[in-house]
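As a starting point, one isolated chain is supplied in structure tokens, in the form predicted alone.
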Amino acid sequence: MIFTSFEFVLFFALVLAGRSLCRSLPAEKWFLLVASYVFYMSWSVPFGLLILATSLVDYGVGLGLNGIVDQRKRKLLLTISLVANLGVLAFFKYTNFLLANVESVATMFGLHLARWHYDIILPAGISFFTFQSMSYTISVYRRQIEPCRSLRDFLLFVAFFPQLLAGPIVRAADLLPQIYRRVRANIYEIESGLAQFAVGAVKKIVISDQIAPNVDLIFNAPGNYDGFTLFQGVLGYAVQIYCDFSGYSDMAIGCARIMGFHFPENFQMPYSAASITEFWQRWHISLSSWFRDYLYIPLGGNRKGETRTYVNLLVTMLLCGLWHGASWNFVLWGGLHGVSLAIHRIWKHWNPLGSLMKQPAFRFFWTPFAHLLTLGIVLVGWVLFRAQNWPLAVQYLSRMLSWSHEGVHLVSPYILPAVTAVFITHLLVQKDRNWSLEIPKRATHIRIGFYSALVLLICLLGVTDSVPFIYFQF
């Protein structure tokens, strides 16, 4: 059951109707909890039990942390939570990756081990709900929030269906207070929520799903295409993953707002960034802030000298890459961004162009260059992220960067218009602007025109088949 399916529209309508019939706050919470588990178990019933089990562990740890003063015992409880969550994540996501690498190392030393591989099904959204639950226990351990006393409320916090499968990762300090009280949306929030859901649907089924077949065609056989086509392919993937993932976030935020809940924004025009640091401040904001607060800062952040800061940046981004998938491609993708972040920090401290930046003529040329350089790093990273394996990634990059004239020359009627549309939007729209919040405040004729355009785009250009979101695999 995905957001762009008729099944979800029916499900959400029933949730809204059923919630309105609940006469008390406890009844409403039980109803939302059951609805959230039904939503998740439409993918797999056994994995619903997995979420329940990990949630029970973290709920118990949270209560224990509040009642224990001894710091060693508190650390032990936190360790239990981290081991439970990371252990579940490691088993389902990294078991076969680890076994394959052990076999490769053994082969290097002349040992021939039996090939071990288990048919492990990855639970949908496991990377998201484990991180969300861990953020709760860490925050309770740090005494930043009070533990949740109600098991029902905590289970609902972890499993709340709009953001369960692919975020945004909502902190306990933000979501639990909304669960504790009976929130209701006003007319403005309902309209803005519907608008944001529709914008997300356009991103997903009009742009991302339309260009996906052509992008897959190019990435599946990079040796068959010339440099122009490969460059077109990586531009297409950059647009595809942005519209797919930000589209999900928009729809999740929109659904929540229609019910009166408020989630943080997860994307803010990331391809308009003028540095790789700014890119990560605008791309998957809830994840980048999670890694900053729960990994980078505990490692020392920028408090232990510049060399240690660069190491912390690299370690954080390597683990961010591994979080995305059990493949060396993802680790290298994270490493590329970690090195780039470190180099950008060195550049800012060195500041060799400080005097020149005061001159408008120099800034006129430097600013576009900074944008292009940032985009170039991001695009190279997307090749590592999307390629099926390391050899294909190397082949793709070598043929694209050398601008090979050998192979099929393809001009996609889907990729180029989509890239143009996203580029113009990033170029013309203010970076922190959210149309979904602005349009309901405009005159009636503007609102009618905007909503009519969204509906027409979905009806005329939208893909009719329900395609899973890319980040469901993470």
The other form holds:
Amino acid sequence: MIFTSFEFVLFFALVLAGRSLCRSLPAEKWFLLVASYVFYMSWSVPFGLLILATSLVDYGVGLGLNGIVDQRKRKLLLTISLVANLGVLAFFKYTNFLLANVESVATMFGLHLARWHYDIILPAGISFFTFQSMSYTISVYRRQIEPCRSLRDFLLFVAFFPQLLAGPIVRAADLLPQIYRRVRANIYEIESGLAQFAVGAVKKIVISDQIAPNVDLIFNAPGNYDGFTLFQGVLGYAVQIYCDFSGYSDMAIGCARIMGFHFPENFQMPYSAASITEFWQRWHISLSSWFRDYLYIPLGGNRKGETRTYVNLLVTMLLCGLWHGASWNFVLWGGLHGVSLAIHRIWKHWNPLGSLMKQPAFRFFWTPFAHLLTLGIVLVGWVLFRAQNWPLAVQYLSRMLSWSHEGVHLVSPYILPAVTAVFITHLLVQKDRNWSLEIPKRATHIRIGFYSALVLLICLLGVTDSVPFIYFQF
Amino acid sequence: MSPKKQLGFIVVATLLLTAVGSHFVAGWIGLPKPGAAFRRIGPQSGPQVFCAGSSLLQFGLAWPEISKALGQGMENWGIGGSSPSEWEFSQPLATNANLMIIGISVYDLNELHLANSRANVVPLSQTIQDLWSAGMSRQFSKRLLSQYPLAYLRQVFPTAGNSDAVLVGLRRKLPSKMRSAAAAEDSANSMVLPKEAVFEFGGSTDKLSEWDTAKKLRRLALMRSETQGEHTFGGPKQLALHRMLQRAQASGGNIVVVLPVAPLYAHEFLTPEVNLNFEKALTEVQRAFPAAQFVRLDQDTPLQSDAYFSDPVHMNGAGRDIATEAFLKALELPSQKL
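Mind pulling up the form predicted in complex with its partner chain next to the form predicted alone we just looked at?
Okay, now the whole complex, with that chain kicking things off.
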């Protein structure tokens, strides 16, 4: 059941209607809990039991942590939670990757092992709900939040349907207090929620789904195309993945807001970033802040000297890459970003252009260069991220960067307009503004015009045979 | 006005404006209305031949010649991208038919290729019954059933879910100066249906063999995106085909024309497994209806060239001439063996 399907529209309408009929807060929570499990089990019934199982472990650990003072026992409990969550994640996501690598290493040493491969189906959204659940036990361990005493509330926190499959990863400190009390959206929130949902739907079905076939075509056989076409392909993928994922986040945030729940923003015009550090402050914000708070800072962050800071950055980003998928391509993607973040940090500390940066004329030329350099790194990263394997990624990059004239020259009538529209929006729109919150405050005729334009775009150019969101696979 | 009423007003005004905009664009670009377009040719008196098929059949044979050879009038109710599931509901309209010529292909019979206006033609109850009988997957059933709410939505917003047709229509309408080379190329090859109610589609002079590689790849990518590049048989379309042949058998005879697709399409999508499954589906039909005459134009060697196709699935004028000749020749022979 994806957000852009009729099935979801019907489901959501029933949830809103059913919830309004609940007279007490406990009844409302039970209702939302059942609805959330129905939503998840529409993908797979057995995997609903998997969420239930990991939630029960974390609920128990949370309660246990509250009653124990002995630090060693507390650590042991936290370890149980981490092993349970990461174990589940590792089994479903990384088993075959691990086995394939063991086999490769053995072959290097002249050992020929039997080929191991298990048909393991990856539960939808596993990386998201395990991380959300782990954030709870870590926060309770750090005494940042009180443990949740109600099993029902905790199960709802983990499985709440708007963010269940692809985030945003909402922290316990943000969501649990909203579950404890009865939240209701006012008219302004309903309107802004609808607006954000519509913006997300436009991103997903008008832009991302529309260009996906052409992007796939180029990435499936990069050896067939010239440099221009490959450059167009990676620009298309940059737009596709942004519109797909931020579109999902917008729809999730919009749905939640219509019900009166507030989720943090997950994307903030990432391609307008002037540095790779800024990019990560604008791209998948809930994940990057998760890695910052639960991995980078515990590793020592920037408190243990410069060299250690760079190592911490690199380790964090390598694991962030691995979180996205069980393939060396993702690890390399993470590595590229880790190295770039470290270099940017060195550059900032060195600050060789400090005096020049005070001159407006220099800044006038430097700022676009910084934007282009950042975008360039991000695009190279997307090639590693999207290519089916390492040799294809190398082939893609070498042909694109050498601007090869050999191969098919393809001008996609879908990719170029979409890329232009998205990048112009990034350039022209003030990057820290949230239009879905601002539009409902405008005059009636402006709101009608804006909403009509969105709905008309969906009606004219929306792809109805909607493909699942890219981030569901993570 | 209270905030609640104001939001209500905004929602209604938005939907109203969108509906007007959608109707305007649909009218401007000439978006085909859902439903069948009746066409006929040949003598009106006497028993008629009911021709059931998609545009592959309509463009693939020269109907005036066939009508002349058979000495009978021919009737057709055409629906864009259709298959036996939709043709089945035109069959009762051919009240004076003593023969059915039904054109099928590996493309038409692919269950994953759905007609845009299927839900306007096939009742929901029939679809549910067929999905159940054929034991189709949950994913496919969801896809098929979601066409019904979309059909209702199209009453108000006719362009909803028609993005391909809208894009092609807009490219045709936009001033030629604004068109990109690629867009012009794409639209130049779109099939042009006859405006009159005459069952004669003419012969295209376009040749798939002359398309540049980029255009071929773009078209194949579009086709792949619709079906994920897969072919499955033995679902609702197959059930509808059986019912049609049964009805036609009761009121006269059946000729089943198996139409070819271009080698480009075959090379891209038709794996040995797909071909085997298609043959199985055809064998099943022939076993159930031994009296039906099968004409295998898909096995006609001269047609195995992209030069005889105007796109990956439609024959052009030259292909049509070869196919018509082969068809008329086959009518003189006993049924071809599968």
